[in-house]
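A lone chain, given as structure tokens: the form predicted alone.
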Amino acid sequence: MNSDESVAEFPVVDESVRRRLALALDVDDLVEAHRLAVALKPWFGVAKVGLELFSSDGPDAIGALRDLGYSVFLDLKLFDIPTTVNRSTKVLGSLGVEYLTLHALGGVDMLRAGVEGLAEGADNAGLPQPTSLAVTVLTSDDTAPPHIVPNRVRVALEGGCGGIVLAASDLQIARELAPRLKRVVPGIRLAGGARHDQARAATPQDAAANGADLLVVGRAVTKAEDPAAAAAAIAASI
């Protein structure tokens, strides 16, 4: 069965759902990333480029995914002195990314420098303004004290970020402290599926019901026996 026949088995997904689902292309080869992106495009409107793919193919990966019609989520979790982050985000903003992650551990000044650089880079290139996302605590980390996430949400607000990346279990506190920030939740797994290294995984139903705006899905789909069926199940659940 070819991919078109496989896709035809499933209901058409509304664009509003596709825009809430980010496909994590955690591979180190652009050919493989392109194959996955094409096969899973009926269910995903955002493609996440992480350290692996950006390290192997850099800006070419962003351009290739934009050419396929995806919004690109560049997940580098930048963490450095403010000047370095500012200069780096100016370059990244000019590439046409829609989202870029900065680590909130870097503090208010670093986040602000990143936000300003990203906006300037996009503006200089005549592109729409992207969204800076502050990473709070990795979903692989279940050891952070309770005060860490609230503190980092406040830092994200003060630093001018447009959104935050956090586990589904932290959504309630984020809604209370920063209701206008976009809430991005990685570590999405179907019920009963393998958690891999995600200590704080969540089902798409739980994440969506608790206020996630963007759900990041990787191995639950890309490593599934039937990726199309897994993607369709996740899209149907939200």
Given for the second form:
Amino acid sequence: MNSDESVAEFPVVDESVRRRLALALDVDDLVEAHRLAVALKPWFGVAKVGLELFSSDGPDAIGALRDLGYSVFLDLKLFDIPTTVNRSTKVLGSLGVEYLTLHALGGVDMLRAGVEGLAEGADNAGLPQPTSLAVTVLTSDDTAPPHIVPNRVRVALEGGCGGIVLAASDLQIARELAPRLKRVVPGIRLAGGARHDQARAATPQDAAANGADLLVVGRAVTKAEDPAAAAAAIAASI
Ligand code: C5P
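Alternate state requested, the form predicted together with ligand C5P (shown: the form predicted alone):
To see the whole picture, the full complex is given below, headed by that same chain.
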């Protein structure tokens, strides 16, 4: 994709929309991640680094995306004993990420250890405070019993997280239980698009209308025949 040519065909997207769209760079190679990040920047203000990219390129990936002007969302879904999580988040907080995920399954003490470590790491590095996000139930999982999401939302609140990651179908319960938590929704698909392994997918319209603050978009754009057109369609719909 030649970004200059493809961008010219589409209306310019407002900054407030770009800030609500996170591009999931689920590739294991920084060159490819960088190429996607450059090409899709007109529509996305946040770049999500997941397990694949962090495993291959680690902190360099975060630096490269920050240099492009992105806010970085580090999606490691941390889940370990509180001490280990605290020590890792201290390091991660010094890297300049805006969001970091921890798994709510780890419980209140683990989340609190992570929230504190992240804040301390950022502080020590003189960086703005990042937001800790608790992952409730994976969007690929449609087998969790109904009490699990409310429990994990409460754990996120008690653990001091600034937000939660949840499926669009859980937005209403999250709004009721914890209106002040930022709501981050993956599993976004354009109507009729391939779902891949996402069991609880939603259209960007539905997610936005139900109160998603940040929409995580991966394959609906990165694997589209025309990624720029798919990104433009998503941006136009929220
Ligand atoms: O390609 P797709 O849009 O399905 O990518 C979704 C992204 O969101 C992936 O990077 C995945 O790791 C992440 N994610 C998710 N469900 C969660 C939390 C994160 O799909 N509950």
